[in-house]
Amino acid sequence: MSHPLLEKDLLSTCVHCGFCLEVCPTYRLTGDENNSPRGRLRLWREEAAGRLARDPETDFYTSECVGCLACEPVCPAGVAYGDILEQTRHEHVSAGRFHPKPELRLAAQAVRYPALFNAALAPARALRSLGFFPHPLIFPGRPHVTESTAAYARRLMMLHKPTGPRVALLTGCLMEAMFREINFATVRVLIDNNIQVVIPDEQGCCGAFHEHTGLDGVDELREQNRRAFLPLAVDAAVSNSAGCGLALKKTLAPDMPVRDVLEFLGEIGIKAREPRGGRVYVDLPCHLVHGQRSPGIPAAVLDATGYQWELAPCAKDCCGSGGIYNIQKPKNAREILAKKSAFLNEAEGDPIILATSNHVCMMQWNSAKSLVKRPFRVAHVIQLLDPNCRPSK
């Protein structure tokens, strides 16, 4: 038993019950059991035990996995599929069995240097702030081009002086560099609800990007965030991105509680907005409900938006974004999204808003505008709580 996954006994816990098949997006797409958690686990176990030689089919089926983690909650044996997938991806990349796209390798290096990454994407923020959205994955928004979330939070803290719970906000790499209007809205909503906001100065990428790609650097990024967050006297660290929140929980637990910002707001109570027109369909990010094992976005928080809302059909099913899956496997991702977004063609309401709580899911949903025959807009739920930040059409 020389293979690390065998030594940890991670690969032998699957009891082959098949509960994972019906929730797996790639199995539902292809009907191929090798393209399911049960099939992949069998391939990985046989290979680790030396009963199966390294094979291009194993590499292919590993790369096909979205990483949505929907298999974990339904597994009666408690298979730690996400941990196994993360280690296997890393092994395959290190051994040259899988090659992340060059732009992803470049991005993985860039996010290790937040200041440079933010500066490099300043032109993209400027284009978005002027109303130009040059790619289907780039959703409308008006980010501040030069002021950082940390500077903005300090300014609002001095102005409003909230006295309630104190939280440390993870600003994220892509969120801060490209979509920081969501961070600004998060700061406003927190302070408006009398919550003190601290932005750790030395924080970095949460490491989720490297987990998804299988590239090196996860441990170093986690250690950087431990140094940035753990010395702070706060009630919790909060994240406005489900995938980043899961990665931060892996980093800080059990030394500091990590909460999804909407979950946190639901627990302390939140100011309600005036009733608004239109209808909101809420989609739940995989890494919130499957990864963090959250029941979802609290109903009290959704009620507080002032909109009529309901969960989107199949709200707990993956939209196909999968961190970087829609870049690595665009055809699969688009097929998954096409089925999931079809309801919008007949959905009630005018205007229609598709709301979620993860910026990568927002990117994927924005690309559905070429699939859906009627107009809709994409928003983060935190934006719907913010009277100063209305999602653009």
Second form
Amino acid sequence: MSHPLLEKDLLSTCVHCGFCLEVCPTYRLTGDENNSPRGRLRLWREEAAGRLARDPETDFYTSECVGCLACEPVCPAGVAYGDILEQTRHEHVSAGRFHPKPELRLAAQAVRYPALFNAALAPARALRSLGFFPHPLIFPGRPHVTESTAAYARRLMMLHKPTGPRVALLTGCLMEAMFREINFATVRVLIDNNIQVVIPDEQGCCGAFHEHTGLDGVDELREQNRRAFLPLAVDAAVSNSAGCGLALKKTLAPDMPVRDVLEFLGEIGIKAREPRGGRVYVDLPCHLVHGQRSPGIPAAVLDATGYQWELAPCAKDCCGSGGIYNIQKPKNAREILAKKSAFLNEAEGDPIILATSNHVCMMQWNSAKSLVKRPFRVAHVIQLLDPNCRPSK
Amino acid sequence: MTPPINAVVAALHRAAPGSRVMMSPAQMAGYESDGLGYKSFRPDLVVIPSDADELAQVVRVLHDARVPICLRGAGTSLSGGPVAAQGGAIVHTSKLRAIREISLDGFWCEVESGVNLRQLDEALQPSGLCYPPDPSSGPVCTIGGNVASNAGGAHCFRYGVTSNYVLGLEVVLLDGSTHRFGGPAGGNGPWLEDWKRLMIGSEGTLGAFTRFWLRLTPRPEKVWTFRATYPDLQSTERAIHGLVRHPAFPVAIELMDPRAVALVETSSMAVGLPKGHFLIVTEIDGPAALVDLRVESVAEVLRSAGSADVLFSDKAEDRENLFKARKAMGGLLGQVSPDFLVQDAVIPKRALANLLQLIYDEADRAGVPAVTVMHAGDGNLHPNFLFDSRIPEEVKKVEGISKRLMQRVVEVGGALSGEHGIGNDKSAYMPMVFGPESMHLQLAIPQIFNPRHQFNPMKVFTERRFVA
Ligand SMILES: Cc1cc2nc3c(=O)[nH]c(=O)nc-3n(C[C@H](O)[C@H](O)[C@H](O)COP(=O)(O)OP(=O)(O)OC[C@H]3O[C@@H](n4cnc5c(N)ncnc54)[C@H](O)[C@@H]3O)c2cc1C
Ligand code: SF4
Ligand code: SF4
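Show the same protein again, this time as the form predicted in complex with its partner chain rather than the form predicted alone.
Okay, now the whole complex, with that chain kicking things off.
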């Protein structure tokens, strides 16, 4: 027993029942068992045990995994697939068996220095706020170019002096640098519901980016966030991105509860907006329902948006975003999205809004605009609850 | 002489250009086992045909090249069926997933062999129809695998197993020719009638199924679920006996032994069952007015047999809770043990005490944990032996116990398999059940369809070895 995964006995927990096959997007796409959770686990185990030589196909199938974690909740044996994948990815990147794209490597470095990253993306924010969206993954929105979410939250707290529960908000790296308007909306909704918002200054990227790519840096980022969050006297840490929320949960457990902001709002009860026209189709992020094992976005919260809403068909299935999957494996990601978004062509309602609760899923859905033959908008559910603004057109 | 593998691959590409052909060692590793994960056989080739026509071409090429051919659906078999026991090619039906027709007035559907049970159920839901066989692997297992192993499930006590629902099937024979046995009308006629029956349960040894016509039934209007525990085997047997004779004709009668109950109760899935007790879960279904009328008398059967805690409900959520302990079992085995081997004997109900005692004695002597569940209505006994396949002595112990258990099953007049099939796991026990004449007759059938045992060699009968 020399391989670390064998020593921890993680790989031997799979009893090969096959229950994970049908939930796996890459198995459904290819019909190839090697491209399924059971197949990947078998390949890793055989190699770790010395029964299979290092093989480029093992590297390929490892790289194919979206990391959606749909295979975890259906597994009767409780295989910790996400942990095993994370370790294996990291090992493959370190050994040069997997090469994250250069832009992802660069971004992984950059997000370790939030101030720099925010400054570097100021021009992109400026372009977005002027209504210019140069890339299919960049969805429309009007972020503030200069004021940070932390400064904004302090300003609003002084103004409204909420007295309810106190939460620490994770502002994220890409969310803050590029899609800051969602953070602003989150602060507004929380404060409008009498919740006190604290934004720890020393917080860093949640590390999910590094987990997905297998690049170094996860441990340092987790440590940084433990230092930033744990000393705070708050009822919970909250996140407005399912993927970042999952990473923060792993970071702060068991010392501080981490909640998805919509779940948190669902529990304390939330002000409803006026009824509005249009139809909202809600897609559930994988890292919310599979990763965090949440039952979904609370119905009471969706009702409070004032929109008529329903879950998108197969709402719990992956949209192909997978954090960085749509950049690393654009062809697969697009095929997954094409199947998933086809319903919008026939969907009832006008206008239609596709709403979810993770910015990287929003990016992926935005790129479906070239697949779907009618216009639709992409929004974060928190934006639909925002007292100030309606989702951008 | 068998041609070199590269020539076979080239011929496959020519004959079936839309299909995937794989042969790297890592790609073979993913296909080396089924649900009996500890036994592995690495194939030389894996082919994923793009459709039924290409599947026929693939079979023809492999036949000509004298390569063993093993069909695979979802690979959930628990008996070592869809594995390349003698090397050769795995033909995976994962791309044959079309539900081609649902006939509302004919009460049948036409599906390809790689369609899985959940997919079919979702497609049938709006119509109010259902396909009753319900193996617990339903979320993944394919109709092809179900027909090849004549799968059963908890509710097959009343509804019957897969063979009761196959109206017809299409099969590719060894030379690549396609044949139909039966069809939507069931294939009536004096001679044709049950040719299809020969194919059902043939475990991939006679041909490759490509599509099926399946009989459908109306979805039951209402279901009641009952749960009761019993302090001893005598009262448990009284309850089973009472249920099978009850005019309400329960759809399922599921049993867990005290060791299985203890496993659930010491886990996070605990539901508060009393220690050392047997558990029975049973269901009745049908038109609401009718089943509502029968609830009390079924509860009375359970009580009068000696249960002090009979619970029942018709509410979906409560019903799920009542079934929870039974449904949690499969997963719990995986959580507490790296491997488990489940046996699948069918026994006369009167022999239950005899066999449970043997299981306990053997398991305790060997220090191997064993938990037993049973489709009690059908006498289909599933003892699960927990072990670690990385420790050779444990494998030996478990295989030894299985063999002695099977010997006893045969002595009491039982059968080797109720639903999982023989595969390569139980093939060595066949001569214990069948005498030389019966074996000879059974082996005469593959002689016609598959004379050299090129389809799924080394399965069902150990003498089925392919000689190129
Ligand atoms: C957790 C768990 C629970 C289970 N519960 C049940 C249960 O309740 N009842 C039950 O009956 N079984 C059960 N099983 C066993 C298994 O699911 C069934 O045997 C199922 O029918 C296998 O279907 P499959 O698609 O996985 O077929 P596979 O495992 O791929 O193959 C099974 C056999 O069918 C042959 N085959 C597959 N496709 C074709 C084809 N197209 N043409 C010809 N031959 C073919 C294969 O060669 C093999 O011999 C369970 C298994 C697991 C892992
Ligand atoms: S994480 Fe998603 S893509 Fe990866 S194996 Fe699991 S289900 Fe498949
Ligand atoms: S569901 Fe879990 S135990 Fe079953 S094959 Fe998949 S990973 Fe293994």
